[in-house]
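Just the one chain here, laid out as structure tokens, in the form predicted alone.
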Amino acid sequence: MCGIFAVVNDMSGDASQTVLTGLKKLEYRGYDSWGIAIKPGKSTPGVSLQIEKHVGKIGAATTNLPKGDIAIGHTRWATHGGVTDDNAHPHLDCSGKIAVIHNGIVENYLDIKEELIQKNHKFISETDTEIIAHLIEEKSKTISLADAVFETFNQLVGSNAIVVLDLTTETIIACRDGSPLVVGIDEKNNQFFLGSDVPAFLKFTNKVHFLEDGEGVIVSKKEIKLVMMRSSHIYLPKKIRWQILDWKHEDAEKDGYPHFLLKEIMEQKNTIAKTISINEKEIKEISNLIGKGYKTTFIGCGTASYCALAGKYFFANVGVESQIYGAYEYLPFSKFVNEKSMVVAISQSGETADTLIAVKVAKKKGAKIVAIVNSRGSTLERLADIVLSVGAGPEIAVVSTKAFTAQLSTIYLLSKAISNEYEKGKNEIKNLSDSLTNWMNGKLTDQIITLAKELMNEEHIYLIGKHLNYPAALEFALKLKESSYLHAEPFAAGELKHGVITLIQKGTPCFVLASNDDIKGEILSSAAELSARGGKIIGVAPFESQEFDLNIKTPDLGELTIFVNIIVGQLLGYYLGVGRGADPDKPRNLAKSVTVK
């Protein structure tokens, strides 16, 4: 979940500034603390690794580290050890010549630490990461540095990625198993980069290789060598297969918006429509498999799980039964998997630990794996038999918006392909995109801001929805919670009379998400029940009703009304967050990619 960035042959000669800038692009991966290690240039007297580490967000940070052309940096999401300067990365060995940054959890670190203490290694932090530096130091007494790094890495239990900077050889060595790591090359300027994600160095290059599990790289000032780690100290050279991403530097910039979250919400006018022009071959392949009797199960976590639930409704509407599980609760049900099972795994990052665990189990049992992802080169992509890459571009805000709706659009298109209405589905998505362009304007923004001001000091908000608007209510509520820290609790409308209605008092804000569908009357009856108990009813629907005290009117788009109803929640969450003093791009305690169990 942490952010890793490194540069070799920094063309500016000020690698610490380059790394600092790159880390700011990765702050969505963790913002408890940050740190940089650099080997100063040869003109610096008494050359040694120089380190700067600080608690807190990196957004406005500066550094006074000396100039140099090789450096590593890290932004932390704390797991082992509190949020302190000592626990911030990078971590040094006893000699001060080896610096390590790390993303993941070393599950056997206590055993290793105890052995190292017996060999007189001194520890400064409470982290699991520090043992890596000392273990490399210990092993490098008898074997080469590369052997020591790879042997150390293979000894670690858990999902991890490490980057090691060696003072003596001016080399960076990195390994990956379970946690994401990507290498980039700027051939024009002979610059080499490593990062947890591409936006860190997208300014310099889009030519990348996503490391696979068990791969390592040795980055010297002359070249990048890719190796496959086979055993404790055996590694085999491997040819790098570079790929050119269609991402642009400006995709990872705010482009005049005050926050990435607002920019990404507004980008949905275009990103949803993009799904029409991609994945057609793969969608039809999946449709054919379902037609041949493959049973579909959707899995995901958080926002992705709500996308999965909406997919279950889309499938039901075309007469196809499917199952849906939170990936973290999938294992007890994996016993029902066989060779005619299709597991559709949804993940923005493709690195979500619980989702990967579930996929690996299903794959081992013979299931066909479909990945619906946004980030490129992910572990989930490599595990999948069929990949639906939704093409929303870099999503920098921790709160997922455009990736979610692009995934939802892709599932909708799949459902229409199953019912032999793929072209109709494409036209409907195009109409949705056109409607967004007309609807997401200043008038809507003013309405949302006015509503946010009214709700600013509320402690509790309740939401109801029915059928497709039930997953819409779940996602709407999650956006409010993530962005503004306001307690928002969603329910299926039918649950009201089974206990939930006891929570409603005079003036309690109650959102009612609805569509012009055959259960419109039922949802309005539920709204009337809330109103009778004193609730303040806020309708989010393509119609007006006497049951609504306030109304945010959305376009009437049939099944696709779920999109616009959810976008209201995205915008409201954003403006509530700003008003309540939260950072909409970096909510407390959250990270973009949940790579730990």
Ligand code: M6R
The other form holds:
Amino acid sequence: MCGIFAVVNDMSGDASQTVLTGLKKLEYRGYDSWGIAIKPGKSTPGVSLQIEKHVGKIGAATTNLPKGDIAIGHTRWATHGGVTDDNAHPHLDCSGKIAVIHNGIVENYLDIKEELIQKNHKFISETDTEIIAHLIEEKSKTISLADAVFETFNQLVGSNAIVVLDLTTETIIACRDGSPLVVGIDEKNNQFFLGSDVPAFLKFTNKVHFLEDGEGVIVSKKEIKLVMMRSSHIYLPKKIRWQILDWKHEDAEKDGYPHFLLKEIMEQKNTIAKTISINEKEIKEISNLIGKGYKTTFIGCGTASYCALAGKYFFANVGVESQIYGAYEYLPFSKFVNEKSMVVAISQSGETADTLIAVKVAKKKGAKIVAIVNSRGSTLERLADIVLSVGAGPEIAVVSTKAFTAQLSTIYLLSKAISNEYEKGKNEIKNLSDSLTNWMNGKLTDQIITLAKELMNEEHIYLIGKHLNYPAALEFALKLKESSYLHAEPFAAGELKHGVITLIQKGTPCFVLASNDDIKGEILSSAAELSARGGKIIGVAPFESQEFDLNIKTPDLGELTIFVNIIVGQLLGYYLGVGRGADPDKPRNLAKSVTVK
Ligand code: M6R
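Form predicted alone done; form predicted in complex with the ligand now:
What follows is the entire complex, opening with the chain shown before.
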């Protein structure tokens, strides 16, 4: 929900600039406000922490903070307390020597705050975070700072990650339980980094350790110490197992594109194909389990839930029954889980709270957990028995595109493995990828920009799809809503005459998503029904039809046509968003990973 970034031994000597630049890479995690705390100078005793905080996006921000080589920074997605400068992080203790940034929610903050007020602590913000700084201050009167931080952290209820900058010891102490935190090391320049995600410091290093729940780090100018926080006052040293990621600095840059969203849509020409060469062992393992009678339940939220629904159709097409739930609605049905259940959790971030909660419940009841995940080192990965890592690379835009199609491609390959057609599936995905390279060109872009201009001032858009094109319509509509704030409502074509048709008036834009399959006639009948009520029919399909007033022609790829139909929605959402003045990379009110319930 929020972005965290910290540096120790910043080699430029301008740590606040380094943190500002890193935070800009994390802005997708929250863009209500931002803030930085720095200890000025190099090892100058007596100076105080300097803080700068602002409401609004960090995009073009600059900072006037003094130079120094140790700093922390934060981008906020507000939960407790409105969007104000005071509520922005970092938060200080009464002495101004301890600064805290935080990602998560402290569920018991009111009780702790009350106790601290009794002890004369003065609060400036309405946040849950500020209590952490004061509680550490209180505890550090009698125990060491590291003890105080870990003891404080153990007292917090909820899913949290905190980073604490201590002026006196020139140390950063951080810990996590339920919210992501990764530490990076640039050995050549003796720089240490902390982030809620790798892109913040990918420019400096790809050598990282993803903290596990219950782990903490003490980062001094000399070294990084990893510890396991067991209970108050007791933390056990642990050896850090560094891993080198295959991510490159350029993966987290716009690479000449005006927005990450457009870059990531275009990257699908390569990312989808990448799924062919990974996960083979795991896919075979899962298909064997299904062969042995494991029952599949797909879960996910938002886009991932539409991926789950498409997976259900892919599975049905190879004769395997499965279930799907939005992870947030899973609990009532978790009572049906047993040792022969396989819960396939789909997530870009692997940190979505609703998905993690559902997975934990299912795991407890003995289900086999499969994670289909894009981000590396996530909580979901750690909970899973089998991980299908989809390899789309860092997805920076809040609106998910390339991670979604890589997940969908992975599920398609799994379905093909189940029907002993894995090699055929791989060829089909390769063919899809080749088609994208030819089809996603200037002509398509021009056509979509023209359509975006036509639709720019509409208030409502409706979409229909049948069977595999139903989840495609759901995803298409979500892309329009997220990227352009236009009201786009998707329906199963069959639902139309059961009520929805009342909404159609003369000129209402209606998208009809279709494939060249045996239900083509049925979807065209639905298009005719919409047309008869005055709807303006925009076909997104690999064929032309007299029922369409307008047609975005997509490549004819059998079941895989839904990929290209959805990509039309991604591009249209992008160009509508640009035209309507939305920020395509950071839609209002949304955070990239929703780490709270
Ligand atoms: O990280 P996850 O895939 O678990 O995130 C799930 C949803 O929050 C996410 O797909 C959301 O719907 C995006 N805004 C879609 O573009």
